[in-house]
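A single chain comes next, written as C-alpha cells; it is the form predicted alone.
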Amino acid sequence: MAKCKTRRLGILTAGGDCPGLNAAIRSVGKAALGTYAMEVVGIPDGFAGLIENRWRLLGMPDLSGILAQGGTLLRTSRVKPDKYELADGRVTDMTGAAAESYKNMALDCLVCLGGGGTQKNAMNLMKKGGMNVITLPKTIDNDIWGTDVCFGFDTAVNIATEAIDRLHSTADSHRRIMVLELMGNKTGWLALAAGIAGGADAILIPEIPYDMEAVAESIRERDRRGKRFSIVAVAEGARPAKGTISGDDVQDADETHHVATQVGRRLENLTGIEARVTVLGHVQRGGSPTPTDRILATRLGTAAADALAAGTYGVLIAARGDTWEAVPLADVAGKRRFVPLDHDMVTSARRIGTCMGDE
C-alpha cells in the first residue's frame, strides 16, 4: 500500500449547490479509503457543519450508488466561517470555532468541494485557522481562476442547450423572439457555451456590455431576410453599455429583477416582434451530471486524495487538458475567470453572425 502523508481527513460541499459534487465525495472518499487506508470525515451542510462541530465517519457503503445523482450527499450552505450570522442577526468571525472544530475531528486536511467564494474561505481558514485544505474546483459558472473547467459546467451547458433547442420550435410557430435567461451573474461562460450550442441569433454576456440598438437591428436584419424568429441567449449579469440605457430600460429595472424581461421588453418596443421570456433559473443545477461531468470530477477527486497522501496542501486541484495541476491556493482565491474578449468562441460566434450585443 502507498505511503501516506495524511491519516484523517475532512470533506464538505459549500455555495451551491451543481451536478458532479457526489461524483467528486465518491472519486475522493474511494481513493482515500481504498489506495490509501485514510479515514474520511464527512461534514454536512459546508462550513455550517464544520463551525458546529458536526460530522460522521464515510465508508465504501456511503459512497455506493452516488455517481450519477445530482446534488450533494453532504448537504451545502452559504455560510462564511469569519462572517457567520447568529441566532440573533449579528454576524460575527467564527474561524476560531472552526478552527477548533477542525482539531477535535483529529483532521490533517479539510477538502472543500465549492466555487470561487468557497476558495476564498479556504484561504482564510488555511491563514487565520491554521488548517491544511485542498479544494476542488465546482461551479456552472465555470469563472474559477486557475482551473480549465469545473465540474457542473458541461451538465449545465447542455440543460441550458436543450432549453434554446426547445425554443426553436415554439418561436418559429408564432414569429416571435425567445430571450433565454441562464445563469452567470460576473462571467458569461454559460450562455456563451449554451448560446453557441443551441443556434442563438443574439448573445449577451457580462464581459461585453450590450447596445440594444444593436440587438435590436440585428433581430429587424434577419426579419428582413425572411426569418421567422430570433434567439436571445442572455446572461443573468449582462448589462447595457453606458450612454445607451433609455428612460424605458431604468423603469424595466425598477420593475423585475430579471435582464431578460428588460431585454425582451426593449426587443418588442424597437422592432415590433412579439417577444417571450424565459429565465430557466436552478433548473441549470439540477439533475444528474453529464458523462463528462463524472469522469471529471472523478478524475480531480483521485488527484486530491494523491495530494493528500502527498501531503500536498493549500492548493487547488485544477484540471489541465488531459492532467491535473495543483495550484497554490493564493493564487486562485479572490481571481475570477472572465471570458477573454478574443476567445476563440466569442471569435468563432462573431463569424457566423451571431450578434454579440455591441455591433
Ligand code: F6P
Second form
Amino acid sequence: MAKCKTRRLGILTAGGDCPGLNAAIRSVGKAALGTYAMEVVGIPDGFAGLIENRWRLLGMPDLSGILAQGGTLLRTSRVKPDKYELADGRVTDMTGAAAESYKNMALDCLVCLGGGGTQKNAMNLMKKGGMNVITLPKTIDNDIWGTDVCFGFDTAVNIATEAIDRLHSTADSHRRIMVLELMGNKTGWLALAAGIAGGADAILIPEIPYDMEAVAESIRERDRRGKRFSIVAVAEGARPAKGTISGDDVQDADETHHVATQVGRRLENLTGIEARVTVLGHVQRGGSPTPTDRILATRLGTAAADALAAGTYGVLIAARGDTWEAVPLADVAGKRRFVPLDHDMVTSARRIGTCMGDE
Ligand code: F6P
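Having seen the form predicted alone, I'd like the form predicted in complex with this ligand now, please.
In what comes next, the whole complex appears, and the chain from above leads the way.
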C-alpha cells in the first residue's frame, strides 16, 4: 500500500452541476479508498453541507454504477461560505462554521469539484478558514483559469452540436434564420466549439462584440447566393459593440431578456427574413457524460488522489496536454479564461467564411 499524507478527505460538488461529476467523485473515491486506504467523507449540497456539518462516509459500493450518470450523487448548490444567506434573507460570513465542520469531520483535506466561483470559495476556505483544499475543474463553460479544459464541456458541446444539426434540417425546409442561444456564462467557448462543429453561419461570442448590421449583411449575402436559411449560434453572454445597433429597442415582449431573442428580432427587421429563436438552456448540462468527459474526469480524479497522498494542497488539478499539473489556487481564483481573439478556432471559423459578428 502506498504511503500517504492524507488519511481522511472530504469531497463536495459546488456551483451548477455538469456531466462528469459522478465520474470524478468515483475516481477520487476509488483511488483514495483502494490505492491509498484513505477514508472518504461525502458532503451533500456543496458548501451548504459543509457549513451545516452534514456528511456521511462513502465506501466502494457508493461509488459503483455512477460513471455514466449525469448530475452529482452529492448534489450541489450555489451557496458561498463567506456570503451565506440566512432564512431571514440576511447575508453573513460562515467561513468559521465551515472550519468548525471541517474539524468536526476530522478532515485532512477538502476536495471541491466546481467552476470559477468554487475556485474562489475554496481559496477563501484555505486562507480565512485554515483548511487544506484541492479543487477539480468542472464546468460546461470551460472558463477556469489554469487548465486546458474542464470536464462537462465536451458533453455540452455534443448536445449543442446536435441541436444545431437538428435546426439545419428544419431551417432547410423553410426560408428562415435560426438563432440558437447557448450557455457559457461570460465566455464563448461553448458557442464557438458547437458553432464550428455544427457549421453555424454566424457565431456570436462575448469576446467579440457584434455589429448587428454586419451579421445581417452576411445573411443577406447568403440569401443572394441562393442559401435559403442561416444558422446563428449566440453565446448567452454575447453583446453588441458600442456604437452599433443594439437590441435594446427590440426587447422581447415577455421580457425574457435572452440575447437570442433580441438578435432574432433585429435580424428579421434588417433582412426581411423570418427568424426563429431557440434557447437551449439546461438541456446542455443534463444527461450522461461523453467518453471524453468520463476519461478526463477519471484522469483528474486519480491525479487528485495522488496529490492528496503527497500532501500537495492548495491547488487546482489542471489538465495540461496529455497529463495534469497542480496549479496553485492563488494563481487561479478570481480569474476567468476567455477565448483569445487569435485562438485557432476563431481564425479557422473566419477562414471558412463564418461571420464572427464583427465584419
Ligand atoms: O456555469 C454553468 C452555467 O450553466 C452557465 O453556463 C449558466 O450561465 C449558468 O450556469 C446557469 O446557472 P443556473 O443553473 O444557476 O441557472
